[in-house]
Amino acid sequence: MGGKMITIKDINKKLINTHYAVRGPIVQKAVELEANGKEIIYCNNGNPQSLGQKPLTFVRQVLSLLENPDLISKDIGYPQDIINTAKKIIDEDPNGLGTYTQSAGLLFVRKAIAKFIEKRDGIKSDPNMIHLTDGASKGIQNVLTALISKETDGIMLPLPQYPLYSATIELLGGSKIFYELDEGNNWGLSHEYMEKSYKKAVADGIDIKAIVVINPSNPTGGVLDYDNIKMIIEFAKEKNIAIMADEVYQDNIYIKQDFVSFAKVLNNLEINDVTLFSYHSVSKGYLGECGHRSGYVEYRNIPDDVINQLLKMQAVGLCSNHPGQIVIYLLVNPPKEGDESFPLFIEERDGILSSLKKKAKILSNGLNSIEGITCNPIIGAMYAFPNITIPQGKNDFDYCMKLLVETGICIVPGSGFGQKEGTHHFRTTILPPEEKLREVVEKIKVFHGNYGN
């Protein structure tokens, strides 16, 4: 009797229908071209260290001591506060980085995150309402998995949105409910658009479970203010839906506007019947530690029996990766003024953020100088999402693929994020070094001028 090989017919159709443009066919083509000797500038995702951003010294020094504790007793020239931090972590976590932790994550790390939130927002935070995850992405996937059980379970998403959300909802078999961001108003968020999307979904028989808000925004670079957030919270309360606040770019704001968290506004409004899931990560901001896959989700206004189910989901995966948990501890507990390592930390942190601010202007101004391309100001996060005018019959996927083949610039078509019907965009990161970024703009200018000819 013959054997049976798995074929595509055996694969879950939901998986086949799932798309993640940030690492889709264009990126696969880029890898192929690079393997054949072509220089590729990867502008497709927010991967800072792959584009030249140096790791923070204090993070890597502490990690090196924890990975090899024998170094602590040797004179290797590290600042004393770095050594003291490593010793403190070992006291709290004596089994070392090679072990499993509690499913929710190390308690001392969760306590440090709670203190960070309390200091940032001036509000109370409960470490038992915090779970450490393999990047914010895993925490987002866990919550969506818990909320979606049938096709008519819907999640409201901004349009455009980060495709982690649409891909996960597709995989889970739920419904995506898009509310448009207003490109003509710097990608502003409109109550009118939210209301319109909500009413249509309800009329179609969709049970909306939550609204996703990405602030600062990926891919548009927009930043919400207090009143925007207040409006969203009041909308969620009125509609009896939860809020998923993706706040991983909270350190990436390039205007004179402080980051405002959903947790702070929710607390100020004294609303205790709207569930909030808030996310942060070490992958963005000024750390850029994407490879350490570390993030957290903080839960507010959520009953114990629900928390137990979410903890069960954590337990199925045992725990998030152990070294990553330490990196997020270092994110929320950096060197302090008076520490020997503090001056270098400030120099490195401020240097990275200052460079990102400068590059945001270089990219938006450069793209706006190209006839047929318009780009809203990049005031937050790490990306531009310009509107492109292309010949009739062409689409932004073909545009991005041809750009890659001709110039080596790897960007993502706007269709991968969702966009208003009849428009075309692409997303590109601001992360390459300044001179390389100017080169990217110049190559796009030449390419765009010739595209379709």
The other form holds:
Protein chains: 2
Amino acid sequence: MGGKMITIKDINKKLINTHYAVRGPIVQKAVELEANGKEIIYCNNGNPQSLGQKPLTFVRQVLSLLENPDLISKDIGYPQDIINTAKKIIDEDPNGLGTYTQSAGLLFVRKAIAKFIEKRDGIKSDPNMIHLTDGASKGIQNVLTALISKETDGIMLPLPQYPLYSATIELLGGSKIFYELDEGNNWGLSHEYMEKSYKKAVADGIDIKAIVVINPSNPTGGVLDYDNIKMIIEFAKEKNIAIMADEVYQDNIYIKQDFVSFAKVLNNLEINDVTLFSYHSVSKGYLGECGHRSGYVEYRNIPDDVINQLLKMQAVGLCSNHPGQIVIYLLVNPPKEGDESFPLFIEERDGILSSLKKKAKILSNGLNSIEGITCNPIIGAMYAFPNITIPQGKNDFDYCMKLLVETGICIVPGSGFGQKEGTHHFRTTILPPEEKLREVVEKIKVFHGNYGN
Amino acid sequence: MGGKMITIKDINKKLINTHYAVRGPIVQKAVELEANGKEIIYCNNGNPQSLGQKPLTFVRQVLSLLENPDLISKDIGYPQDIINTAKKIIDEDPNGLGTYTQSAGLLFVRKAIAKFIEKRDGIKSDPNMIHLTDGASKGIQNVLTALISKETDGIMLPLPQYPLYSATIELLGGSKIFYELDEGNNWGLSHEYMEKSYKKAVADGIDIKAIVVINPSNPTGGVLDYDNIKMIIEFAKEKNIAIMADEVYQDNIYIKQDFVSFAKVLNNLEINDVTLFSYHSVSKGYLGECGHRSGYVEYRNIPDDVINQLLKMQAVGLCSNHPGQIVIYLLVNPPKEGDESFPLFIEERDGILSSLKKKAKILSNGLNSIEGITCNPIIGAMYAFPNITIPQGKNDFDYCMKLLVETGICIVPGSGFGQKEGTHHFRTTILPPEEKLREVVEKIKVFHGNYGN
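Other form of same protein, the form predicted in complex with a further copy of the same chain, not the form predicted on its own:
Now the full complex is given, and it begins with the chain already shown.
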């Protein structure tokens, strides 16, 4: 009598309808091919240390001392400032990495982040308006969970976007309202497109809660300037919606342009009635510490009772991982001029950033040298999102799967990020070592020439 | 024109209706009092290292080497087996702790966990049926998210239960179906109570998806034997529901009784049509590495297409934190007899477990010595959940808040875990050092005598 396994019919339809291309069927195929001995070049996600980028020495030295504080009193050849930093952290956090922290994250880390924002932007920041999360992803998911409770709750997303957003909205059962980026204009923002998509959604009965902006952009490589950001803030004010500013690539800009934060522009405009959620992470930039899963969200213009709801959501998961909280402290508190470890820090940081800059150029130039492929300049972030001309009846999923099987190069179809109907793209990272990246370009050139023949 | 902050009216009602007492208003008050200089004894959650428990030396030595592999070739006085373990891990995981892993977690870690289960239970285990998560909490939330999509989707929960379950079900908008544990019978299971609550729910139109069992039990301290588990499995089979077995306290049993896993009984009964989700964690046991946020879920009797949905949910969050994945590898792969670090490992492990055993007794005896407080023996886990007699018109929230303000002892009201109507309880951990714990008992005795006067 009785007995029935859980079957697919028991599973939340919203989960079944969730798509996440960055780790979808093509990546699963790559893992399978690799297990069978094929060499795979993983260009599917921004995972720098998996492609040879070395962790920053000072970060790992401090972490090694905190994992085993017995090492502090031993002569293991670490610079004195590293020892001092570890001691200072232990003073602030005497029970160490094995403890749950406060739900919001360690207060001294949040204070350090607030100082970092104050220094970066010349504006005030409140540590109580900062929550530490397991990667920026988790902080984004928390805010979306707080804002979406029914199908008519909508979030505006750039097209193309990073699929964490679409996947989470699908899982929550909300509505994705895409606003197109202008590929012909270096993937720039278009007030007209934003207005158009907003109006259509409202006419369809959607209650738009927030607009997501990814700057520098994943996947397009575009970077917003002050006026772009001002335009978005004014748009959000006019429409009574919040802004989710994904700024995890703020240190990854390769062509002369400064990073401008949404917080700074909001402050300069003296706007205090537009809610801003802004995100940063240790996974990108020059740290590339993805595996440590650590990020933060800063809230602006938000009532205390809303913050308390967001804090409760943090509390249900207890806290973000403790070593990760330390990594973000180190991101905002690197060695200072005069410290023994400062020269090596600068050398490593600048080495990574200049190599990324070089690779951004190698990749965009390389892709543009292929007939049938057009790539906007990679101004920031870690990706190219080239437009590909493929034979009628073919699609970019098929293209990427065939490329993988034939060459071992693992990239993600543009359809996973969203693209204008009738166009085809793929996303690749700029992360493989320079020589490998040239090889990637060469292989794509040969493959593209033969594709569909 | 325009401009409106996000307000509480914009927030998901299901989030607003979510309760999580372990980090609720009483804990917030404690943090506030502490900031103003009051000494607080945190007995509100199972956070052993925050109360003086030392991390295991071998765990932290290996982690320090993996955070900075340069240390491996230096003479820093680590035992040879620690160096060998670190080298072996680096062979398996050459890109190190800074990388995203596979969504399911590192394969060599999952293989080690499968071997651990095989050894513990004498049954087969498949690494592909194991997912690594940021603490067991995350794995529990994932499965609940997969199973709950509407109000009529119900999950059976013990009363009292650990509020992660109730909070997550509230957030997902499903139904909590409580089955009472029998306080008069050492918080034992009652088939009658289970049947009663199941029938009532079905009559109310609820589609029950799974039954949660916490063994050893948080908060009651009860431990199930083979026959109890057999009864639950047969109940689940009869009712066509899945089992979520929360086994994170499997190493915390203080009174002569062996831990019996659901996997083992399921296997012995040769039942292959009841889906089992079973959970373990590095946060409890003798490691107490809560801050490293690491756990696993093992699936049994579940179709591949369901596993793929669960894997997709993992993928959207990319992966659990990488250092945590290593900690769980070390939990299932401690030093072996003959290793240089073995004697210290045994000394530390047994020291922690025997101290916990002693404290379980100090606490239950101490509480039982207070007139108006009755506490079942603490057989396992890390908590006492005593019954308190309080004056009419008073409630346990008020009791715990006053206790905090007067004595600095931070405990959680029974209402946060669920209790039979008309009864009052609180939950306290057994974790403070022995002397502190005696102090806790003394202070509660004085407080309880005066409460309500």
